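Quick heads-up: it's one chain on its own, the form predicted on its own, in structure tokens.
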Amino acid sequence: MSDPLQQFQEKIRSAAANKAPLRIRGSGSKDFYGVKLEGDVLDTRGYSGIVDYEPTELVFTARAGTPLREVEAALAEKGQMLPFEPPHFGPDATFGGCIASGFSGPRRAYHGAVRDFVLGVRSLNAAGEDLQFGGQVMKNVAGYDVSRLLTGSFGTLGLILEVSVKVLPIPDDERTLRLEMNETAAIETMNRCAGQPLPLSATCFTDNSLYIRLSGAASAVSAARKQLGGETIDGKTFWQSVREQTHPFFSNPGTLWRLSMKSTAAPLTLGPTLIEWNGSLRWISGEGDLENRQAVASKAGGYATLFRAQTRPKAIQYLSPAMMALQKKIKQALDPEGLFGPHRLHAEF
């Protein structure tokens, strides 16, 4: 019986020979996202396990099929965490899916996005070749930065085998405050707080309440609590509901839009809204068309994404002709036969 890596290579080479597309998949917790799901499933869960972990160096390496909950548990034992706070969207989410989706949670505005912490990736290309990009240090500048290119590609550029990421210590203290105010006041408050030396790690506005999470040294958190006021709440439960989209705001089974824009943009009045990341991330619940949503986002210096819908959309994001051409060139360079996840992110390829 061949090992999982050999099985992956054999399946990729067979698919390439037969011009049969493959869909790289872990637990499928992110299957809701995208234009289409095409191709035979290449399940990564048989290739799991922690490869290397150096707590003193803040570097963690694991195989793609490793359950994300196991990764977070191993880090927590050493008082560390994934700084980008990735959502699971399912109990069996994998580490590879976390990187391939590129989704970041509430800490993203304060610590950085997934790709900011990816140090290196081992992957298989469309020829089944075992390739390595990057390494286990932040200042690795040799060659093209393909590891970060694979991050957020949803398995459309290659099969991620292993990933090395930088991790950070869990904060000494953490508190969440709730302040009652309207949307306009919340946007102004979030931006004002972001410009001050406060230990912010998350902000969220919903249901006429602004939620602010403070993380860091106990003395800094205590001083900030006194400065900001408000009511202290059970932050762990609240931020988990925002991160995993189990908060009542996300219970509408219809269309969910993700608008990224200038943090100071005024309220959009497009429908029920939940705001994160100091105002730069606006979740909008309700029907609408992509062209209209993109027009609104563009005026606010950003872009719109159709994040979730009851039926598969024709497009999830508008790209300018120049950006579309660039995306096609990248796909052509890394997956010339269109083997991996065709039409997952774009109807054209």
Given for the second form:
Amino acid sequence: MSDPLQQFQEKIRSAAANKAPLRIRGSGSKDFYGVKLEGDVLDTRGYSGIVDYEPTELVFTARAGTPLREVEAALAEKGQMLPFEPPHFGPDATFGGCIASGFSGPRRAYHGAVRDFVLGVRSLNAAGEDLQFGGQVMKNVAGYDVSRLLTGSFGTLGLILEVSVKVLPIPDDERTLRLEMNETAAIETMNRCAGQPLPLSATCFTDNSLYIRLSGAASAVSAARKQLGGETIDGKTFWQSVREQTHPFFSNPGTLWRLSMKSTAAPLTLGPTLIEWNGSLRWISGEGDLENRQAVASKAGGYATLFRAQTRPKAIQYLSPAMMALQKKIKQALDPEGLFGPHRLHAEF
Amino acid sequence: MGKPEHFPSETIKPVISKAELVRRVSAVLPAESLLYDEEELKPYECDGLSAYRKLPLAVALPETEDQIRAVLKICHEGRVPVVFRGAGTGLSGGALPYEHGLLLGLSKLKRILEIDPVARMARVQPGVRNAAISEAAAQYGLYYAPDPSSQIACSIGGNVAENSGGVHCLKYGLTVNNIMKVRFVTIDGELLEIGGDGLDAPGYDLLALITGSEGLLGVVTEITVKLLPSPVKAQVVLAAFDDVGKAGQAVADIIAARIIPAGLEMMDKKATGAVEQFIGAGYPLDAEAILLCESDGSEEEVESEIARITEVLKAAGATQIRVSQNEAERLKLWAGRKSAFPAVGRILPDYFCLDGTIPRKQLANVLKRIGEMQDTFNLQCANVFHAGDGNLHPLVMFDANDDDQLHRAEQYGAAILELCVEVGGTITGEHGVGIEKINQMCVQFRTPELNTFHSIKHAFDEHGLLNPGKAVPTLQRCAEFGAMHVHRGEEKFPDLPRF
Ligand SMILES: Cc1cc2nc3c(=O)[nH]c(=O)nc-3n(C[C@H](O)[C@H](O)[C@H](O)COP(=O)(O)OP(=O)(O)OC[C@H]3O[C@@H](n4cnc5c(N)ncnc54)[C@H](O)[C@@H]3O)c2cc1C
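Condition change, the form predicted on its own to the form predicted in complex with the partner chain:
In what comes next, the whole complex appears, and the chain from above leads the way.
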């Protein structure tokens, strides 16, 4: 068998020649997301392995097909972690899929999103050319930031081959508090806490309870615990269930909506709600239409996403006409023939 | 490095005359907002890279977003190249004007429009000074984290255009990690909102794409930045070393001890010497290198972290360790670092401040080789360094009035940048490519990557009117450069004719 990289290149070139679109896929753990799944599957899992990892550089590089759990295990062994706490949404989620989806977990509001930690991406474009943007250093402003453009692009701009990310030490101590209160009070409390120098690393409101995770030096965590009060609970299980959407909230029937907005926005009263990220991420379950959800979110400075549904939706997000036009131009710039993942993100392209 | 004169392929000739441009722009701007007499243009002839100068055709200083849109539409129709300018502190010539082009300055847009202390964000105009944001937010116990050394002067719009960093970005990130939303106008006058009041936005990450795009894709007319709670306490440790390699190893040891300091800076003997003469920060003059390592957070966090840092530095062989005992002492230690560039500027009238970033483990090796090159080029070089994130700032000193010195300084700078690429790093960590490092882009990138950049540029600015010839070299330029310069034994642009 020839090497996987060559196989990818051949597959891309022949797909381009036949004008037959490709669907880049790892384990398929994020297949639920998007408008359409079109094209011949290009499976990234054959291209796997850690390329470079030196803990004192805080830089980790691996191939796209590497299982995410292997990445996290390798980091944990050296006392480090992916600071964006990505959801796996499946046992075999890949590192490449994690970057391409751009999904971040509970820690996002405090440390940053996937895109904040991506340092460099090696990729194949629609001509099968091998490209390297960014690199393995912490700061790099040479050329446009194509690495971050590919992050969250769901395989629609090119095939991500290898990614370098900045990693961080696992905090010395971690505690989770539960405080009983209603949604209004929880939003108020999350925002008030975020404005203070507290070692916060996650917040979540559900079932009339506000959950606060504290991470850092043991002394700082214990001082914050005293200040905030509440009951200390088993945080690991709870945050895992929020991150992976296995918490009972997520088994509500119907559609799952993701509304991103200003953190201080008042309760939305759209149905069952779980709040994360200091109030700037609101999960809503239940039927509704995108236009209406978008109107609510945009009033609060944000936008709505139809995250999971029983059947494939016609659209998952709304873009203003000017923004849609520019997004289309970006797609054309990087994938002129529309080879990669057509209509995955928008019906328009 | 790159001479400011343009290659033919990068020169754009407007289809309207200067008189016509002035006539049309006068119709949309107040009289005092348009400058075209040579006398008045003079202050705009260069940015912080003062070795290169050129007078623009005219300078427009709009007061509103609508005026910006109107001016850009006129330039678009008349095919007039446009250069944006914030405070003009850029170090790579990004705001260097064109003879045939308009310079659009944002200095009149300097209002802080809104501070929302509860949602922890500030909405500001592009001409607002970086430091003014933290000053305005201080009353709420909040601040804006990225703190370039030029923060009292540089504009937030310029920070977005360059993706600027500061001494605290190891822990708190660069500009791209600390902004939420921008209003953005493209060359055809189209207005877009990019990002949002939440933590992400739908579609491809255009906020990241335009951050660091050096004024090539459009103009930022409003920025919403994230504010962070001010730490209760901060303390800095000064450590002296008798060997640069030991100081570099100490940096790795701190990270290995699972500490992410708020700041971790290094200066070599030449730099500390210059600073001591300039402001007297109290740095030991006999040390080969010093480290400044800051801890911030709650009382408890800082106390325990400072103790651990001190221990690590001792074990790494520091010859002297001093911990700031009060705020005045802390600020004095930082003042030395923050005035390093002007201090070096007093030794010789001009300097190139390079900005390569390398994997930290290469530090000792790279500094040694930079030192050796002083003899090769017969010039002096001082080094300051964002050590925590591997971002070097070698300061090559020269006198630009002496053509030969300027030429040698350019060659020295180029050699340093190429060394950074060779050891796995990049030619610029935070100052941007501009005109200064344009040729070294041909060393760092190959044809397919450059083509990607050009396609992106084309998506925003079809006629290439914004900052032409900067940041991303044409393939033609790289072919010309490559003909003189074969990199790592491989020809970089085999598909282009050599001349
Ligand atoms: C003494 C000194 C110390 C410095 N220290 C640091 C440091 O620690 N870290 C660091 O990162 N940099 C540093 N710099 C470099 C410089 O201050 C930064 O690059 C800064 O962000 C430039 O801001 P400015 O407003 O002066 O931009 P300008 O120099 O006016 O412009 C820079 C570039 O941005 C474009 N631009 C400006 N405003 C806009 C806008 N609104 N929309 C679109 N494009 C725009 C211009 O066209 C140009 O290409 C230093 C400079 C000096 C002189």
